[in-house]
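Take a look at this one chain, the form predicted alone, written out in structure tokens.
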Amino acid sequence: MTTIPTIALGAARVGFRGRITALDLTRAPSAGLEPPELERRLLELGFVEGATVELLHQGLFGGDPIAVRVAATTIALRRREAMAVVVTDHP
């Protein structure tokens, strides 16, 4: 059985393309929202298992916020919130 390597979307670089494998709220303890609220927000924005993601742009100072395309929607998200989104590389 092979294990597919995963990373947090918040740790990805501009140009990254992948697929969402899970939400792991323990990876985003400093997101500023309670875990259930962060999970609800991410799900409502389309960060669901199996969705394709692409990191399009990042802010000039500190790399925050990031612009992410999820399926066909572009969303601005703080990196600390994006740390809860677990993704695999998908060329």
Given for the second form:
Amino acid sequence: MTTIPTIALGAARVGFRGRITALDLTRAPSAGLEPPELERRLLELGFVEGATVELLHQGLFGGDPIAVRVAATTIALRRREAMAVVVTDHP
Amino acid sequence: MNVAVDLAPVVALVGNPNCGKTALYNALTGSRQKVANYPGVTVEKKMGRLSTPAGRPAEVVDLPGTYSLRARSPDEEITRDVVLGKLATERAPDLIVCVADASNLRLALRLALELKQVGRPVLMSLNMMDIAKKRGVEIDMGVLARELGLPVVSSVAVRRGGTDALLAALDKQLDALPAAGAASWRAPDATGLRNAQREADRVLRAAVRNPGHLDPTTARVDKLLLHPAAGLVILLAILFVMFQAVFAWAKPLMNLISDGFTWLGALVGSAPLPEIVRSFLKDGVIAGVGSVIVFLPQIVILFFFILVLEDLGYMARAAFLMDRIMGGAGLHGRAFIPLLSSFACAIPGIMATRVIDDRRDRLTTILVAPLMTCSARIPVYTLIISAFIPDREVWGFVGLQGLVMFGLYAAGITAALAVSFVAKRLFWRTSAGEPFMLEMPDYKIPQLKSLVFGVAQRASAFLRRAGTTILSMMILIWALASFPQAPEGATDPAIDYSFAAKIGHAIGPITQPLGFNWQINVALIPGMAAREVAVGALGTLYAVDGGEEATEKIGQILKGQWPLATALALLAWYVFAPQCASTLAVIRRETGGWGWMAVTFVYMLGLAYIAALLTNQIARAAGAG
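Please could you give me the other form, the form predicted in complex with the partner chain, since above is the form predicted alone?
Then the entire complex follows, led off by the chain already shown.
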């Protein structure tokens, strides 16, 4: 079995399209919430494995925050929390 | 049958933010609504009555929007507690209506599955069905109902007859209500949420074709409005128009109200009543209430703009654009709106902090909101600037007076950012801060009816407060300025003999380094009722007759009496000082205790003292003494 290349959503550029492969809380050490709570918040906003994502917009300073299309919803969040969302553009 | 037989059943509306729940609530209940607060918290409780086509009455509760019963903010806790029937003062709902935006079903379906677990009857209402159809979303309602295991109806809240299907379904449901049992619900863990979302996605795939397209209009508009640079410029332009409106449009109405109260005061002043009763009615009640109600036009215009931007879906964008800038100072992106409102008046601003989920972010915002230059400071600024700052141009095109005014605004903003920066580190350094996460809804054209409703609610909330808390503050301050009364044959103004004057003299040694004389000290006391009242008090102290040109006359006299350093120090004082009893009262109410009110009062007083001290001393050293 081959592993597919993944990146953190928090490190993606505007225009990135792909899908979520995992939520990895260890990748977001500087997030503003405890890992279990951050995971639940992300899930409640629809960041679930398999959902399609597209990075639509970013802010002026440091490209932060970002606006992400998750399935049929647009969610704004900061990159440091989005680091926990592992994505791939592999089909 | 039990004793509760004559009580109408309670129908709770629950849904994600931006699902059109409030529009639906308005459509269902019309004008049969009342707004109150849940006991102990500041969350608005919205209840209304409806009667079904079969003539059955029901109480409808509009609950704050949420993604989950796992509450993250005081608002969402209310939603959870009401749904679960955990609030002692509220009746548990007999029926839950899960309202969903038909063109954005994914997260709503997960919420519906969670609500199903509560164990009370749930009815799903797909709202904004017209928009969904236009966007090509095809929903098979039969399949959706079957897969969800819930009855599903569609609604278009903003159209006549758009709630017929929902009302018919309510009739059917209310006819066959099961006996109320205890609600069962446990906060889901990550696995539970994941499974629920997967189940929701499965239902979505089975029942809905074509759910996921980004609205092309929203995409196009966002290209511009969320452009990293152009978006910020447009935001500033919108703000500029908003302020222009708050100040310029409100002016004639404010003059009208203030003239009205002056007339009323004069009427009472000439009534055949004992002097003290006349003074109480005229200077205490009428002047006090008038000085608050005069802000009603500004509040109405401000909330009109806020609600239009909110209903359009622009507020989430504004928060997005401002998040990084605000975040640098330790503020949440959502703090932007409350702080903006505080330029008109800190009271609606502090009320608007309810949009911030996290308690600490909310407290920081409340703490700094009074530093934003509110409109009540303007009369004081105008008086002193026009009297002491020469009306000439600098650098060829900038008016010096306008420049000083701008400087005072800038000082307030800078101080607010600095204080929040410090507060964040002082009070809660343990946390990196609440994450900024919010949904960006599709743009929608605001509905006039819901705007009118919203503005009317805000206005009446403000008036109620003016009639209670603020009125009692005003009466207290009037009493301080009126007792003891002047002795027979007194030659000085009556206020010279009052408690206010005694306090003014007593604190003389403290304010002397600021360059304040006792008249200023005394004027600051009635100025606690509302900042601009200090102008009138100075007029009284320097024995200026009221009238049309009173402000100008006061300015002329002050110019002869005060050194420039004193005037500048008073300006600096007014940037920071907690000179507004109503704001403090609102802080107490919104934070649920005296503690934060005391913190605000003390830190603002400290800043004001230091600022006035430095200004006075530096100005004297520079020869302006």
